[in-house]
Amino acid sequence: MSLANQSVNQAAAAEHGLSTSEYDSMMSIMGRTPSVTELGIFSVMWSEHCSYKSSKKWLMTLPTTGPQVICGPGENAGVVDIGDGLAAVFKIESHNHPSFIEPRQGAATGVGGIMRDIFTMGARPVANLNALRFGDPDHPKTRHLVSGVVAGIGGYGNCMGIPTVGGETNFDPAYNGNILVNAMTVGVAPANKIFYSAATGIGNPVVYVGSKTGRDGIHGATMASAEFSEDSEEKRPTVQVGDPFTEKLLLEACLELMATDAIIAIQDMGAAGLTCSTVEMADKGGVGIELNLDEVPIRETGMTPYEIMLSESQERMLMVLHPGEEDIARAIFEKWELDFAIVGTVTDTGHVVVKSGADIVADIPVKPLVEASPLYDRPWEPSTPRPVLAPDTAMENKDPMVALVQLLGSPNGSSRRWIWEQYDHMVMGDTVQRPGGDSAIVRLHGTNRGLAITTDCTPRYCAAAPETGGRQAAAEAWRNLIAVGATPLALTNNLNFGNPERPEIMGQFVECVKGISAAATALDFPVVSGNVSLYNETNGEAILPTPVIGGLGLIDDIDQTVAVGFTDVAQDVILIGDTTGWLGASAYLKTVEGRDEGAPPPVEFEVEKRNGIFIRDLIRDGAITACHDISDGGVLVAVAEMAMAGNIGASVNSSGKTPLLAWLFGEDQARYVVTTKDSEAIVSAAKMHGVSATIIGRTGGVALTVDDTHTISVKALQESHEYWLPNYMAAP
């Protein structure tokens, strides 16, 4: 028996993305000059993509556990209780780097990762969410990439059968060369029945299952860890090809056998493939695997132990199944036609040993693998703080629903329905709030209850200040659930950022998490699951700092929410919260002023705490009959996106105290704008909470209306707000 040694030395390493340190490392762990499948091991578990040696350091300070929480962040997604004996499984991924390459499949197949990290756990998806970033619309890629994202998108989670409920689509110019595709799944499990990963039990077969290996996704991880050049296209053959109807019958076949006690460990084989699954699964366990890669099912011809380990085909699961279950699981992967195969076995040597054919062609000590896995302390500078902005600085004599129709005309203003109406949000019968809204509601099947679920970020607040921007992307979506009625539980965050061995940038991952903390915990609001995403930059020039928030919230009967909508005429409209007409990094300033000014609005935890309590238990009380948090573009444009989604107008009076357009368009947070027919005994409720309350409009009419003296027709508002992206679409 002997290594299938291959040419390996430090350029080879470098080649693989290894520094001369950590090639040091891997030679000292091994103590002899590793085979080139040993090497390939090393670099896709010691990149960025697996190892997170650049943010590990800060993600260990996020708040992780919760009462509610059944499995924070190490797994393939985190878990909270939600009552009745049932969990929510939930975990938001990126798949950046792909889906710039191959826009179709590689957003497809960042859907169809997120979705077995999800069913991994024994949790059947009931939603999908995303949140997306693309480059200047003018750019002559931004249409392209857009319309291959939307069909990746739509095309795999449609034909699983999972409704894709909710998300966010901005643009900017820092996009341009590296777009952000976020993908979150929820799903539901029993709550005493969640799978994990540790390999035990020596001797125990370790089974394969899924589709068949093959060469595409090889160094998807390595090239996910790595900024982008002028040659990114010849990096194609680095991203993944989907199958959702494979997927579907793989969720099938692996929730048949999860009703079995056949299954001691699983692990969906994700980025670095058979590679990093039995790594993890091993480490996890404290053991050794052994695997025959003779016994991988493959797909194409001549490949080597190198592109076996290394290739992230999709469709694959790995599991440790008990001794004398493997016929039953055998029978069930049979039955839904997919392959089934006795790969490895566990053992006691605490060593990951690859066979092929008469060699051993990889056997690495699994505890050094993991434990020298790099952990980097990154110089790090903190951003320079900007100038606050007085309420004055707006346009002098702007007419203000002259910007109001600029904001909503928008590309980052303008209705998403183009998108949304690409995905079956509808499927599962379940759906109870749609895309659009606040937060999107699913039922819990065959109950009255249900899950919030929203994706938030604020980008050019993360650029101006990045801990306040980090402390309200995290706010945002706490207020974006309870806008519906929900108890937030926890979120799951994607940190997509540029190269962290610019001290700018890592500054900017550090502020960020530093504010994402705060809130998390000043909100009870758990990180429970997550994604790192660096490098996200070509030839120097970074996107802007965008850390996503997916909030995940319960609520306890679905007949007690609400929705954005205007729901009748002649009722109050009241404003939640204090407005001091806070203008800077407004959206107002840089869309119809064309200015990215200014320092972005404070997040008082306190205040959104007591606030958002209160709204909540309006909802379920029963006091508001519509309800809408305040986010980009201020006070108007909620109460006109109300007026558009109703189909009703309102008339509403500014409080004279504050320049008009601050108080029309600043972003003020810790704010609501509700609907009632009894706006008394609400605002004498706020008084005794100590929440401010102001009615400021009614209900009624076809237009909206300011002050009696600025007015626009609601048809005028809902023609520019749906015209910009389908005709942007339309063009040639």
Partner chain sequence: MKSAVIVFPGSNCDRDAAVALEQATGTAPLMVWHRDTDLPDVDLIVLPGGFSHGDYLRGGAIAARAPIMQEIVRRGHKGVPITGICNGFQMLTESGLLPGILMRNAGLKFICKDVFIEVSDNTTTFTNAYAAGQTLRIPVAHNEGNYFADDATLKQLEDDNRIAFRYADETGAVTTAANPNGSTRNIAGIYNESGSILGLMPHPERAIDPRHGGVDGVGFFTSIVKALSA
Given for the second form:
Amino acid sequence: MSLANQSVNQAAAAEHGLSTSEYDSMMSIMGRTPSVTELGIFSVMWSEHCSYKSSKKWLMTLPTTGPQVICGPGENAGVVDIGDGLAAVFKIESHNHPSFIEPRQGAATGVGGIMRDIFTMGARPVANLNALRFGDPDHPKTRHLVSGVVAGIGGYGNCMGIPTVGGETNFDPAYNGNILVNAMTVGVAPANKIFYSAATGIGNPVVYVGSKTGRDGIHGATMASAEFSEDSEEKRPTVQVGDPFTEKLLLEACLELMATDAIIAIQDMGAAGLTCSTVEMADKGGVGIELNLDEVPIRETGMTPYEIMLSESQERMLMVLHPGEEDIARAIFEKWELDFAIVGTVTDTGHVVVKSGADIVADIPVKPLVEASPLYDRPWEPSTPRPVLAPDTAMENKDPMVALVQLLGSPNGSSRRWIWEQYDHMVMGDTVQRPGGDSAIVRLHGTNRGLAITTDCTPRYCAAAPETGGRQAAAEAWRNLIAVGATPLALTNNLNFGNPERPEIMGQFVECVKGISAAATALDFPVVSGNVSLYNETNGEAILPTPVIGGLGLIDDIDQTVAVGFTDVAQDVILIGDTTGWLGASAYLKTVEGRDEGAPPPVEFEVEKRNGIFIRDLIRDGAITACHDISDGGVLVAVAEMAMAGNIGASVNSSGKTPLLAWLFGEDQARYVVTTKDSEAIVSAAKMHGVSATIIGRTGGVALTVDDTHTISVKALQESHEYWLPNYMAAP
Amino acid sequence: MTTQTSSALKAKVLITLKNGVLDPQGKAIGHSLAALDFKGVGEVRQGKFIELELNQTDPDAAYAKVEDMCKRLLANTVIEDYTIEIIT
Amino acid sequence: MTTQTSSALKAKVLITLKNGVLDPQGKAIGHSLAALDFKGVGEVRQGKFIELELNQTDPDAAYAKVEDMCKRLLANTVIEDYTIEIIT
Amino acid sequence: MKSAVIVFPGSNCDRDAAVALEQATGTAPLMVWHRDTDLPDVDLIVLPGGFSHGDYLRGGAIAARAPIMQEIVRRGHKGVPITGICNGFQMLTESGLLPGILMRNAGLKFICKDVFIEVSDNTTTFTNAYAAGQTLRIPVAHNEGNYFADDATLKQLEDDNRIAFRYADETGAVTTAANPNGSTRNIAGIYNESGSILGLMPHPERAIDPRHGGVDGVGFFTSIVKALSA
Ligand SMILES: Nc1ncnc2c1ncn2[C@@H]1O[C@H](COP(=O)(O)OP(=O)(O)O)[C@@H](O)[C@H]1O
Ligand SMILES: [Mg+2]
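Can I get the form predicted in complex with the partner chain as well, since the one above is the form predicted alone?
Below, the chain from earlier opens the complete complex, with every other chain and molecule after it.
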């Protein structure tokens, strides 16, 4: 790092990514010329990644409270009450830039990082999910990126023994130069024993545990905040290598120590490593911390204080212990063969003071550093509404079964089995709904209750109408939880956008957040944690706006849940919700007709809630035998997916609804397909609740048939659905 | 890929982690050696060894070709270095 | 395991699959090379490369020690061979 | 019946194995840490699945050299029943209790899915609750399950009827298409000479609950109970 030898002036600050005004405010806080180490600390603390300077104003508008919320955004992860003395701890986190540079290690360390966020709070991780966005399948880099990212996610989660139970995967040329790798972890902890990061108790020891510190990822945090350009290959050595084995030991050691009363505060070292964890712990506790770098376990010789403070070596934690508990803690970490070092003390100075040898290499007042962290109200442009398309916009004489096969076999519509079979999705023995359904279900160990988990976002809607897209992403996650029989509890979100300094991108951000906010409020689905990833663009080409929602729901009895697959023949197939034939921004138009046109379907929360609660109650009453929410590809794709999953055919009757293609493939929201043995009861109950319910078909046979004229075997559907991804990945 | 006994050359490629890059495998091997009571073992690093048969005769051309292979496939140059030996 | 700059010796160990043992990784590399249009590549085999720092001075003793390590841990002699080089 | 599950750093199916054993035997097994020096007298030793020592070097290789393995090898030679599941199977081959080795999957990918296996012999400690030739649906989840041994060893295994399970299709046909990892002769599990030690790649402990992975693994544990409590 040549930077470490520079004297600090405005040019050096600029190289660290500080603007002129940021430089000035640093100078006025310090009242003197800062050391290089101090500059490094300012630069990472004020980076987009750590300070949320472009997004904070808007994040504050999200609803974050509710009777179920134990801890909202601001800590390592969100915490919700799940009853019986337990809490679920969950969050989603991006590792986009590192995964583009080195897909395997980038994705792996992303998974490692989010799991640390969860067990830092005292929760044992019980499930991982991953939301992935790749470029055009024909782009020369895509295959290599898919293979590396999937291997990295699997490699880390599998080794840790945490099941990876779900996610989503899209391809679009907008991600050619900037893939998205968002990883989510859910953990479970005793509700009365959540660990937080506020350092307290003047004189208490500050302890470092985990792996040794090396020169990994120095400036990773600032890298994650800078737009990509052709020369970003130069930034390669900053990639970290993950060691899931060490993280597994760290998990077990931390949970073992947490079972004692030794810990006052704990914080994982993620982005900006020791700097960020120290400053945050001090800030949250309103105290100072003095660090002695001579005590930090070091992997390489000759590391400078600058490097030690900024290293992003993985699998490390910082803790404040009760005095006198050091030996108990040390014994546990030694048992697990991990480094343990007392590296500092809590002080009353309100400063973070860093010593190395006889020198004080940094002495920064915490409060001004955190509070003066820049906040921007970036200019934003509202999006231009797209026209609403009429239902007869679809090609008149397209054979629906040909379109269906095209959709199910397309890059975005095909089965993700090739991916999830590389993930251990069963370890820990509690995965009661595996990947492939609407939500995964993970049983709470030793009970008959469970958590439903999903991730969702439809970027093409967000691009067409960001606010609707934001509403839809949150509503779809909510719907996916409902569709297995869960009560949605709360959400986490990963806001992936381009360069916020461009008003049109900032506009996408603002409108998506407005949409999520409206949905979260209306659906009692508060936001308890999240992550923002900006500057996702290469040479000025931004990704599609991609606000990924991770949803969590609670299941009181896992025997009162359903899955997507048809369970028997001779059952009625019922469509719940209103169908107008909304083809604007649909998968059908895009995939089958190559048209990216029209306004996306509106999301009406009153209808959403009415239909959703109706469905959930049906599931709880055992009134339905299968359920699938309707999303990409509309009714026919949903029915086909149910047929494929259950290996049972069905006949579908449009009852002369026209235009047929719009009825079959339109993407009106708030809809579900269910099967039942007693449709009369459901139809009349629906009437009572003001929910629209139409019998559209019957299960049975080995084929899917529409209006007795169009037909295709379930086997042929399965073959085309399962073919694309493995075949694509097998090609050289 | 066919097995050609007529290959005129062999290339041996060593792929090692760059200095400073964490090597969890090497670390685990080092631990295990210590547990097996091997004394005085310092750092342990693990890399890959790839042997190729090349159906050509000019060692310099072969070297250039294998170097190209390393850059494009064999090594992950983000974190790995390579060394090539051509055996005639 | 500690990083000892005073190590007097280095050992380089190559671990290769025995003849006749299938090597799916080598085969996959061969396929990928062909797909990248590298012509005239015969058989490809992948093995491991392990580098050790040894805190001792006698190369013969070092060799014997590393050989013992290979037998007891580094190689699985059901399928693997090893060669050791001591660098002074 | 008393059993012990040995926990290595990086084991992660130890809890799953314990749940299955407790369900079958009515008592929780002893969980023994790999650095514990004395292993109590037990009727069954289980080496669980997972990534002991990160699977670094070779799966199971480093664990097989752990001090406790010397004691386990001694017990194994004395005839104490031992089963190694997945990573535990790798430890058994690496420690020499079973012949051969588990190599990287032929597809070079981790693979987690339900497979079918055929029970060869239903007279053993581990299979007496099944019918001979029965086909079981059991999950696999591994990176290195590609069994390899030299021809003499394979012949010996076949001649002595020591191949416990073979990958098969749903109908029990042992086919190449049904082989998930390239394993020689579709081998999914093998016994030692006396039949007291079994290593297998599939996870019977993941198939003990209709809500999770089915119940075809239950017989594995009830077999053990029947054989060892008699
Ligand atoms: N990267 C992934 N990892 C694991 N599971 C995935 C991944 N991508 C998709 N899936 C699974 O594939 C199924 C279909 O995904 P998707 O079409 O996004 O579902 P939905 O439309 O219900 O949101 C889901 O069960 C999902 O969990
Ligand atoms: Mg769904």
